[in-house]
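First comes one chain, alone, set out as structure tokens in the form predicted on its own.
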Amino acid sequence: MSEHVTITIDDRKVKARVGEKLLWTALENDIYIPHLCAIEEEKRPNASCRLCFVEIEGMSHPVTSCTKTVEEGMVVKTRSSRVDRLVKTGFELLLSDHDLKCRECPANRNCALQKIAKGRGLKLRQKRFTLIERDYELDDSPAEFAFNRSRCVLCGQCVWADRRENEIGVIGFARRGINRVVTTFQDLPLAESICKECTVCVDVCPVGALYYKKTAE
């Protein structure tokens, strides 16, 4: 049995490993699909960022590429009016709850949101949804890094990295809906929690919510 299948993405025929998710096949072949929450090692992606939509021939609605397993002969479009509309809406919803002060952010010019905006021709200043104002307190208790929740996009990359590295779960998601946050047990400052300050969470943060203090100087 072959270990690969052949699929078509944006009129390009590409090889994909059997069982691989469509998103990673596209990215490995330099075909850009916006994404924030996708983790290649995760067996059950949650598709929470709602940015990696594609259209697949034979399917009635766009699907998230991080959850769709490749199949022989699959024909995929990464751009269409329906896909673009969904991605734009998802992106603008994220921005409505994001502290967009790029010049003050350590991730400026190396930010996933800026990359998505550039890749899809989207504006970082959205006017469609009312901005949600938060009063989060900056957690700069660790020696080397800080956590600015007002920049967090709830992608879960830090939670995954922390649990994989430490097998403890220093940080995780708490609360529901619009009040959902990444935090420690009992909302303790990181330095007062069981955090070992290994900084793996900082290294995977795509938007500068977790950042090294030296980069903000």
Second form
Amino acid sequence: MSEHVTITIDDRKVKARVGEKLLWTALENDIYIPHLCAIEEEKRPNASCRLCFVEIEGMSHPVTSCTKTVEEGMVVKTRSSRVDRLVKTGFELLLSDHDLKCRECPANRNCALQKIAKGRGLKLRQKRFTLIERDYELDDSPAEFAFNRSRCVLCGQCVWADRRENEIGVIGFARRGINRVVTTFQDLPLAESICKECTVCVDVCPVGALYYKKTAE
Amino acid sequence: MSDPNPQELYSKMLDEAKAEVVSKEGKTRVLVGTATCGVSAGALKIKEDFEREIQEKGLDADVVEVGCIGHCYAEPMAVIAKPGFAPVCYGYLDDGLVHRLVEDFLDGDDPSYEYALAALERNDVFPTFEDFPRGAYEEKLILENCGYINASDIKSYIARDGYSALAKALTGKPEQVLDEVKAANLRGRGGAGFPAGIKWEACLNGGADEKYVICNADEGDPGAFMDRSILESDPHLVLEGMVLCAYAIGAQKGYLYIRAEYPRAVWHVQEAIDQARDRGLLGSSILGSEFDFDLEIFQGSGAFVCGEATALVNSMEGKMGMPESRPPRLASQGFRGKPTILNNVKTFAYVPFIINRGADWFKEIGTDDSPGTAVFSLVGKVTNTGLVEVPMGTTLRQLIYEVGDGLPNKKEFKAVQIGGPSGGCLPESALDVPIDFDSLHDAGAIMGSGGLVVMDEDDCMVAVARYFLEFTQHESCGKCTFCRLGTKHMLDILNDITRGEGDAETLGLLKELAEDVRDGSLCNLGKTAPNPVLTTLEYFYDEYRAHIEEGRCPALVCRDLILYYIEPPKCSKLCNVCVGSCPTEAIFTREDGLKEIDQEKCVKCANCLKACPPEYNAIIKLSPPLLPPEKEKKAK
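Given the form predicted on its own, state the structure of the form predicted in complex with its partner chain.
Shown next: the complete complex, the earlier chain at its head.
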């Protein structure tokens, strides 16, 4: 049995490892699909950002490519009116809950949201949804880095990196619904928590919510 | 050959139970409905009243607690079974009526038919429930025992051939159980209607040596109480169904996931588990066979999303109750990573019937694609609210107008909400839709787990959509973008509309967003949350437009768009009831002695409207909120 399958993405034939999720096959082949929460090593995809929609021939609705395992002969389109519509809405929803001050943001020009906007021709300053007001406090208690929750898109990259690095995670998701946040146990400032300031979480944050203080200066 | 076979053991058990029940039935019994609904209507007090009166009179009669008989409108209720008479059911009980029944019927021989609802057995004197329109449409299977047996006594269940399906199955092969359930095309009663047999087969072929059976009793829809009533009234039926499932797929352990907010259900099920285990109907070598299976209750902490399969399993594993992407499905990788069957309370409850009476019998009931019955909690603006069971294929019109006896107070029907927060609102024109999984889905609603709320002309459909969305938005776990943020924005838009704010674009945006939340969300909570909005937009678009274009709420519900007004010609100088009823002192007496409302002070609580005596009926609601003099000015 071959360990590879051949699939077609946007009319291009590409090889993919058996059992691989479609998103990673596409990205490896320089085919862009927007994504925030996907983590290749994670066994069960998070599938929470809802941005990596694609059309697969034979399926009635767009599906998230991070959850779809490649199959021999699969025919995939990364763009369609339905996919574009879902990605646009999902993206704009996230931006309605994001403190959009790019010039003040240390992730400026290196931001996953900017990348998605560029890749899909979307505007960062969306007009459909009213901005959700938050009064999060900036946590700049650690020596080297800080956490600005009002930029957080809840992708979970930091939580996962933290769990991988430290046996007992420092940060995790808490609360439900619209109040969901990434936080420490008992909402303590990072410096007062069990955080050892290893900064793996800062390195994976795609949007400048966790950032090095020196880059912000 | 010394081991007794399951049938023999069971026959002994059955004979014993029957003998005991027959001896009990030899004397007068008062069966008081004490499921949660009855208890909240005062059934425990009624029970005490009966006991006290009986004792005072020195009568020889037993007072027994039974479950829910399904006629919620008449709670508290009791059935009196006196030898020599057909058992008679009484409703709307209070201490006076109890006193009279004990004196006239228990002590004397007058069944006081003027207070009776119906008899339970055919007789020459008084009609039975079957003689009413409701009875003609109802077909009770899984509710058959509810309200008639003592849920706390396993013998009460066994005497009605309870656990006979298990005895039958254990003498045969597990495959026979699976084949029968598959052949019966039993579809999951949790709402989606996925064929149970196919799920079971996938689990059977899941390979692992460890498997689990879980019963989903995390019922959380506003206005739904089917699962609770069944667990409180006939818990052994569900247990038997679960044991049969476990036997079919080879599971050793099962759980009932019951919300902690259902204390009576938890209590009855725990009692049932203990009694079944004592009799060897659970535990190791069930009924002397080589089959081991045990059950345990897991109490959910009340998150609506935990009714979703993967969130339920996460919560049982001690994680946050949040959904995961599927596949893998639970049948291959569920609780603790092992193949797991998760079915609704009602789904399991059908299994003993299918095993006992066969797949062909089951398929005779209902429609070709949705065989069997449907259980609904029929609530809202309907005369006879209740827990009803009708064959699939019954139309909504029959259910509301025949079974429920139509709408009270001569009000006009407006909509029926089916399937709770995940369902939709259907208008008059959809009333002839037959109730089955596919027809309801095509109409834009879902079967759901069986909540059915009737609404009349006084209900504002925008407010209804807002209400359900507020519920789902509150219950959203927050994991995925569309549900977390999409439902929040939808709710904000709906709040604006109920205040008369917005324009044509607002409605367009609401629809667009609702469709995207439906198509983009991770789990079924998010995917179905927009249904109340989408269906009301489709069927009641004019009401939405009236709110934003005219600032008018046609049903006079949305507070920001109405005002209360005392019509001077109807008001009387002789009465000032409304003045006292107003909590903000907004009502004052004019110079001519009539009353008037100071609109600045009015908080629109409707107290005055209720207080105004019917002979005057002087207070009306107006929408848009303009006083008649202002209105005239505007018109000029």
